[in-house]
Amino acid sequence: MSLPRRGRKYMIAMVGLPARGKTFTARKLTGYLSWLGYATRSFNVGERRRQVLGPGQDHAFFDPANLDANVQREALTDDTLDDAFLWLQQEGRIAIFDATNGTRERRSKIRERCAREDVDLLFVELFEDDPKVIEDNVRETKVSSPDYVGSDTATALRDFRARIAHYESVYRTLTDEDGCFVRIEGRGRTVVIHEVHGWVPGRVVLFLSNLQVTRRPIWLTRHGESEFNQAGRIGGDSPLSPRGLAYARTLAEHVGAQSEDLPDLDVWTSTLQRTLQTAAPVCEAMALESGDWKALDEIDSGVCDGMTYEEIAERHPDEFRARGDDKLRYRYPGGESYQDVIQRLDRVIVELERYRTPVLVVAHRAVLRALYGYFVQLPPERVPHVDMPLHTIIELTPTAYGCRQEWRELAMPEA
């Protein structure tokens, strides 16, 4: 199913004190909604402040009693909000307004602006009162921000704690008067939902309810070479070739060598035999059971299933040209497009974001392109063109502000 090109416009306004994960969450939401096919962009007030005034404002700049600074901060916030609405007036579908938005007055202005411009509004509040979690967030992300370049750690920590205190003095949590909102409390331990309706807000709530910040590897690998791979044919449910079986054993050795660092590893496959055969030695060596997902099956090539690309070009030249013109949206007759694959992988992504333990995904080229594109936040149009070679394992490690990746072609035993 293809996403509609037009529809309601949405403003997602973040709410929360500093060091609660607003920017991380805004970035993840931007990536997720863009991956699903919605034109989404995040607008960060802190980034605008640094662009206009330069980095390095100390905590006094954020003091509500500092009237001159208040005027500057309000202007920066208004200008950033103007940019967000301009984006929505043009090609944008969803704007994420990344700011503290901690006062009722500020949120009232956002509501009134959305009503005037006929934009649906969803507030997303991140609430955290665990001192250890807050301190960890400050130490991990804030003291290394551009605002503290050249400052020693103790000075940066002291200043940022004072900045938080300034915001706390005027901060008011969301109430029913704020309208449509979701509040995530204590890293998802409690989720409060108020007046949330519609497909997009519903997807946002589901995604945020499962989002975790846990540094653990996610491994992606294609199945070993299949008999159809040898023949250059697409689709089908062919078994592994001898070389593919050798890769399955090599993969098991590679994963086994990391076993001490991989407690509670989960192995996910598609329902097709080439992924099941590839995962079997891993599961046997580590006494695991794999979980097979229909959602991880290869793209359905419809009437072209089992053909070579040369045969498709000869028998269905118009289809061959259409696929070359728009690989993301092209749908095989009786089959799927890359957009369709992304839609069915939605639930897989939500599960991967929920997991705190390592996961090995053994799947297929189109499916892995889509999963990889989500984690590294590729523009959707680039997803169908990612090189995804056989017998290569990709290690992805999500972090607070990105995703580390390592590609490794596994050495195969000589025949």
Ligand code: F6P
Contents of the next structure:
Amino acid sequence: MSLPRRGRKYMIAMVGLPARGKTFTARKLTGYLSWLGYATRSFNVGERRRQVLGPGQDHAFFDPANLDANVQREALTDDTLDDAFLWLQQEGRIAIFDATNGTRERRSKIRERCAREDVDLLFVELFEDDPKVIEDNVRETKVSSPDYVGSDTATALRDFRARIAHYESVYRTLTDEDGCFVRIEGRGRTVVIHEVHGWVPGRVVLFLSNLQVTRRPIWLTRHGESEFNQAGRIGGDSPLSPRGLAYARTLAEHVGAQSEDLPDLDVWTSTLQRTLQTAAPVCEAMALESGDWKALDEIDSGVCDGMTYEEIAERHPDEFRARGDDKLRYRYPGGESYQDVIQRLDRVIVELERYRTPVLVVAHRAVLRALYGYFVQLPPERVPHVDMPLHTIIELTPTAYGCRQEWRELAMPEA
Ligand code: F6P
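Alright, leaving the form predicted alone aside, put up the form predicted together with the ligand.
In what comes next, the whole complex appears, and the chain from above leads the way.
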């Protein structure tokens, strides 16, 4: 499936008091939609304020009674919105407007502008009233914000709480009058959807209602060396070579050594025997069953399946050249492109985001490039070129700020 190059344009406007996770969510959503192939960018009013005024504003700047500051804040918000619309008029497909947007007036302004510019609008409200969750958010993200460089923690906390109180005094939650919206309450416990229609807003809602911030490792590894790998042939469904079987045992030892920290490990494979054989010793050692996903099968190389790259160059020189020219979009005749692979991995990503427990994914080169590209937010063009060696395990730990990664080539016993 190729994405239509043209189509509706979208404005996703975040709504929420400070410390509700808007910027984290906007960043994740930007990564997800870009990965799916939509040109997406986030526009953050706080960043613009710091660029224009420097980081020194204390809570008084956010007091609605401070009229001079109000004028400045309104101008910063309008300018950021202008940038977002300019980008949508040019190459952008989806703009994410990352601001509090907590008043009806502000939201009407956004709605009117979207109607004028023929852009579809979706509000995303993050609603949280558990004081403990808010306090944890403030401590984890705000105290280290550039706004508080040089302040001690107690001062930063006091000031930020006062800032939240200013916003609370004028904040209005979304109502039916706001049109198309999704409100995520209590970190996904309740999701309210209003007038959400169409593919892109539907993806956004599904993605956001599954998004978690729990820190836990996701391990990615290719299957052990297969007979086709040995022969330099692509695709197929060949079994593991003796080296590949040795890797499967080494992987089981590696994972088993950490089993005490992994009480709820899940192991996911494709439906192809090389991944099932690789996962088998891990599952045996840890007394668990793997789950196989058709969506994790290797890129379908169509008429080239089972050939070496030299054979493809010789028998299908035009195809070989076309793939070299645009590896992301090139689709093998009768097979798939990397973009197709990304589309079918969408459901795997939504599940990985939903899981709060560790997952080991045993899959294939192209598939793992696509999954890895999502987590580290690679530009889609770079995804097909990531080096993804055999017999290596990648540990990814998604955090509030991005994704920690550790690559380890597993030492194999001498043959
Ligand atoms: O060679 C192993 C393999 O997994 C093939 O089955 C697959 O077609 C290929 O790698 C994907 O890599 P590339 O997109 O670089 O050809």
